[in-house]
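Have a look below at one chain only, the form predicted on its own, in structure tokens format.
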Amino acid sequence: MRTFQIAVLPGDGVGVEVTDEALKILRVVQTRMKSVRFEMAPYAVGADAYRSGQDPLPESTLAACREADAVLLGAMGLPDVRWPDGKEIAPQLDLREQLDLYRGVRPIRLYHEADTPLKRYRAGEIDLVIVRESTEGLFSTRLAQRPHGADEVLDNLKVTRAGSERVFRAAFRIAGQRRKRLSLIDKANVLPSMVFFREVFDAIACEFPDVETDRLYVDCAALFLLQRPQVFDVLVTENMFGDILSDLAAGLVGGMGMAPSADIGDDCAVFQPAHGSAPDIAGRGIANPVAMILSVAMMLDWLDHAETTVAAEHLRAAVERVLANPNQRTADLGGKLSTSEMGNLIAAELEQTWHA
């Protein structure tokens, strides 16, 4: 019997609500397992913990995340809860940096033509993955203190050869398992850091001759994502560019409630919906749990056990079947289902179609 330790960080706002649905799905998955068990331990972290006088990411929780086989995170941060210097509480970024989760993997898939503002696309015709370098880039100086009374503030865009090489290799491997096409997204026509980023990419590309490559400036990539998203397979980019393009791409398939993500290192990984804590709808039971549930599927793949890999396939298929009916939608997609009702539909579909 293989037991996987899962650290559960519900966090803030709707993170708590969508995490409940993720655990509901994992309990169904558990009933189908013959040689795998999940032990799920919850931890209080985030802006709400800070507001109540606690550490938003205690060292004990960070240690538990290091020791866990995977981390399941709901959402963290609240716009009105900030550090004294004005920056928002963001323990999810601390996790990326402390656990060296250098590749942010963000799949984007259209499940029904009714969900996209680009009305000429059908289910499956938008299907891409954004791979975001998550420990360097423009985020690298986020902890720097702004000089008091300064009339000028500089943020450094950090690019290292080692950091770039590892995220490029990861992106090439993902592309090799898909349609074998990788697009580098940079701003090498303007920024010296991006010229270097491209040089490293070109060198690593020689290691993967079976993967076709192209190179696009980030502004051009934003345009093409709107005009012809079907041409993209895997995109790899810098931290800030990946942050922005991920939200744009999510909008093509229904919004942030449809966008799963994973922050992955060599030894640790955190799985979470790409959306934030959405305090404006928190507590109303209307948040879309699909992104969180699809993040669970990514976690099951990461665990890399024969049974969890099969479970991930069944879970994605269950989500696809539920979403094939355009009447089965939460409020963000124009529907009337509650968070728990959508979770119940996917759990029921999984139970009915996956026979142990």
Given for the second form:
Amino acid sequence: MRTFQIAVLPGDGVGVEVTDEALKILRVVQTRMKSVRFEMAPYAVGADAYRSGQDPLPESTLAACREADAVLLGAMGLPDVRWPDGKEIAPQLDLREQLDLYRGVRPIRLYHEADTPLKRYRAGEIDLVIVRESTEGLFSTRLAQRPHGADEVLDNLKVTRAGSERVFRAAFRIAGQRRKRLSLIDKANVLPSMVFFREVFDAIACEFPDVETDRLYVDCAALFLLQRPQVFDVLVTENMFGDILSDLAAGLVGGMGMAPSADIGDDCAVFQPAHGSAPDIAGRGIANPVAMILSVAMMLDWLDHAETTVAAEHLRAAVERVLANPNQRTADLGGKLSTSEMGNLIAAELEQTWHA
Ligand code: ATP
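The form predicted in complex with adenosine-5'-triphosphate (ATP) is what I want next, because the block you gave corresponds to the form predicted on its own; please supply it.
Then the entire complex follows, led off by the chain already shown.
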């Protein structure tokens, strides 16, 4: 029997609501496992924890995440809960840095033509992955103190050879398992750091001769994502560009509720939807749990056990079948289903179609 320890961090806002649905799905998966057991340990972290006088990410929770086989995270941060210096409480960023989760993997897939604001795209015709460098870039000085009373504030965009090489290699490997096409997204026409980023990319590209590459400036990538998303297979980019392009790409397939994500390092991994805590809809039971449930599928793949890999395939297929009916949608996609009704549909589909 193989036991996987899963640290569960529901966090804030809709994070809590979609995590309930993820756990519902994992309970179904558990009933189909023969030699795998999941042990889920919940931890209260995030802005809400800070508001009630606790540490938003205690050292003990961080240690538990480090020890766990995987971390399942809902969402963190609330706009009205801030550190004394005005920055938002964002333990999800601390987790990325502390656990050295250097690649943010964000698959974007269109499940039904009714979900995209673009014309003429059918299910599966938008199918790409954004790989976001997650430990450097323009986020690297986010913890710096703003000089009191300053009239000039600088943020640094940090690019290192080692940090770039590892994320590029990861992106090439992902592309190698897909349509074998990798686009570097940078701003090498303006920023010296991005010229260096591109040079490192070019050197790593020589290690992967069977993956076709191209190089695009980030502004042009934004345009092409909107005009011709079908040309993209895998995109790799800097931290801030990846942050922005992920939301744009999620918009192509129905919004943040459809965009799963995994933050992966060499030793640890955190699986969470690409969205935040969505305070505008939190507490009403209407959040779309699909992004979170697809993040669970990514986690099952990453655990890399014969049974969890099969479970991931079954889960993705169940999501696909549920979404094939455009009437089965939450409010973000014009539907009437609540968060738990959507979770129930996917759980029931999984149970009905996957016989152990
Ligand atoms: P962060 O910066 O923390 O990632 P954000 O500022 O990008 O967060 P989100 O919390 O992701 O903001 O919300 C962006 C928009 O997407 C909001 O209108 C929100 O209601 C919507 N949204 C986010 N998650 C979901 C979801 N699961 N279901 C439905 N709508 C969602």
